[in-house]
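Here we start with a single chain on its own, the form predicted alone, put down as structure tokens.
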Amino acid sequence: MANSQTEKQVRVRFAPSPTGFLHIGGARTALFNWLYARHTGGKFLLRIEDTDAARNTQEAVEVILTGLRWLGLDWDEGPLTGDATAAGKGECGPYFQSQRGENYRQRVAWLLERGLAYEHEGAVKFRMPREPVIIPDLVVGKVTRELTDRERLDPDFVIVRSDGQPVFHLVNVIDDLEMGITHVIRGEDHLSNTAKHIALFRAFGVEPPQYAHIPLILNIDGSKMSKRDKGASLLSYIEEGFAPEAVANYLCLLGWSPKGNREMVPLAEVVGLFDLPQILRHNARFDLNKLHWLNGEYIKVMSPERFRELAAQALLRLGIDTSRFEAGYVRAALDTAKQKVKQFNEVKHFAAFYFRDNLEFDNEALRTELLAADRKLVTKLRDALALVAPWDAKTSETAVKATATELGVKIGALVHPLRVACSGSTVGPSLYHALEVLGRERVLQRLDWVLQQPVPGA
């Protein structure tokens, strides 16, 4: 039951289940396959394993599915649609293991009528070979897979349950096969089942993948990463607002490395430099200061576009919708935060208060800047800026440092208020080019606001 397999493009795939998480190691697995995949020309593909009908719903898919687009990774075949390129239409959807169950009845048909599998207590069980099976290895070398003293006994395996379910190991293959993948990237913990996996191709008549199993990823005590981890979700760098580019950058970094250890490698050059032999030995530690770090440097030479583009989708998760607002005055809002912010959860401190007609005070800076400050002086601030002519930055300063010296006293006495009344923190962009982007109008309307408020203990 061999497929034959004429063409000699390169062709990987990512196999997630479905279970409403999709970890770090997970990314960085479907990473490494869409890097060779677009290193050599080749097709990504993406396949659900979602055979677990208790495990598994559409909102579970749509984790990963949300997750690889986050990380711009894009796949290139869907069962429907076909190849999205040739169809020109666009993104595809992505293969299901729930929908090749008559796939899976027929090979596993093909394996009893021929002998190689047997009926065992209502299960299907495959012969497995008694020799040791050799694993060529990219990135472990050759492996040797002995049998242990329990499997002299008894070698054979499971391939489909009691109650008519495939298992694991026979899915993988068949899927493997029929959808030509010729190089099967992976973890390194699923090195302990290339053995039957070896066994089934060869049963079918072909030969496997070529096999190349990454190094794990542990915490940076050295344990191995589990879900409960900080940082193993991958949601939580989208909820947390990393840049994207960012998070694919260090995964890069997680078992593989360029000439010369540079540490920022966007991953379109990655792309051209990625290959399997460079690929790491040893586990990778994941180092979440580092990515901080790392994310504030991509945040830094990032182009005022794509900073106003996440900026505005961090707002958005918290409510903010900045299209409500004319193009200009969201461009020049997100601008002043630019150079404050290191990820992207920190624009609500930064930019907020641009788009709220009622602001979200800071409490401790509401009694002690603005109910506390003397309203007289925040009258005559007042009075001066409706004054200002031309309402920019530079003006506005001077109206502000002139009222203070008419006043005789120090300019925090105003700068404080007026920092408070117009964005609700005592921190925040620049102020006079907020208040340039805010408006007269805005700027003025805030300090009535305080200045209607009752005065503490009157």
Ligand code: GLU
Given for the second form:
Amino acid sequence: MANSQTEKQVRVRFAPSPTGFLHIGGARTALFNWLYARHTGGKFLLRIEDTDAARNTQEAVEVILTGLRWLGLDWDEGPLTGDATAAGKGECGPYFQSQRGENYRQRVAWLLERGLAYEHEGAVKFRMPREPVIIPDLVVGKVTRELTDRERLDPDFVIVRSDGQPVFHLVNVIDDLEMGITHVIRGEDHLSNTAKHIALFRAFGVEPPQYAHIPLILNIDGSKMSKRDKGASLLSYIEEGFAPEAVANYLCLLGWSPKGNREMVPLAEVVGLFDLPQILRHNARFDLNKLHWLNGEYIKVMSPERFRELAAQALLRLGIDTSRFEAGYVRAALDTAKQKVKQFNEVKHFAAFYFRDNLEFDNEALRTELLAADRKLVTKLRDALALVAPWDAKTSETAVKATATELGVKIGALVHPLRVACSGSTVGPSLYHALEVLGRERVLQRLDWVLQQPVPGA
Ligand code: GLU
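Follow the form predicted alone with the form predicted in complex with this ligand, if you could.
Shown next: the complete complex, the earlier chain at its head.
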């Protein structure tokens, strides 16, 4: 026992089945594994548990890869190189169980030869030990798994089905064994499988890895989180324009917490702090409001460059390719949105108008603020803006105010139509800054467009 303490490099893995869905619980499992590997200077492997050929599709695998890449969880090894690349950025791997059939066949033959497994009605069954199995779990503590009444009658279990398919328990253990996994960090729902896994390891003559079963994620009301619950799919956060750094930070807090109850802890810092015994034993509750808040906090402190990068990605999801515009224009446009946006999908309101030839109008605003606007006022405003020099936020503001005074109207009578004409909506970034960025030509074009529209009811 004493000698087994010699430091072994930590090797952990995330082993999802490709179901076409990456649950945030799964993403958190991946994250905890990744954190532990990075904390200890070990290796993080990605293994796709795709023995169920019927459910397997390339798209389902892509969902997993997209989610992990988005969170910044790079994996270290893969079957192509068999070792970590210098880059280690996920250019290699992942491992696929579907490519490892020969390993499984050899291991089953090995068990059969030694009488540790036997054939039964065309299937192969594993001879499960009759004694209780002790699971020393790093999170849950020591768990003694007694046989259930049914198992007492027949504790043996199928490892290869009669159609030749090896089952989950078998392939999961063979892979962990052959990949040298030192710590199995996974959801608590697998605790009930672990006695079987430990028994299989021992049958192969190998000590099992250490286990750390992470408590489940519950909804805020304490109910079990299912696939249909809002926020359950990791990809929904990409689609809704969350910042990956905020989501990663939030996932860290689901079952782990740094000293002092801090909430905003960037992933790079968590790497230094994370350790398995600190994983909380009680179930974590998923609080979407808190994630929204955290996302807003991350955007507030985000560098302008990072903001522009994520904003441009969100615009691309709306079909707007900002790379087709001049870089200085894109920068200035996105900078006007930075103080307003709390979630990147809001660039739809705060920045999309900079890049559209034909604005997408908010119908209500179009009707009440624009088409109903007094055309004489709009014409005056247009003519005043045509003369503003130099064209910037300050001078255009002065011009709009002067025009309102000259016409004897409230400033709102000009500002509202101007805003809707230029941006399509009554909400948006600071109007005068938006005008400055849009430039005189675009602003006048947009006002001219309004003047060409028929007056309703006229
Ligand atoms: N494929 C299993 C799952 O997705 C892996 C469990 C494990 O991590 O051992 O639940």
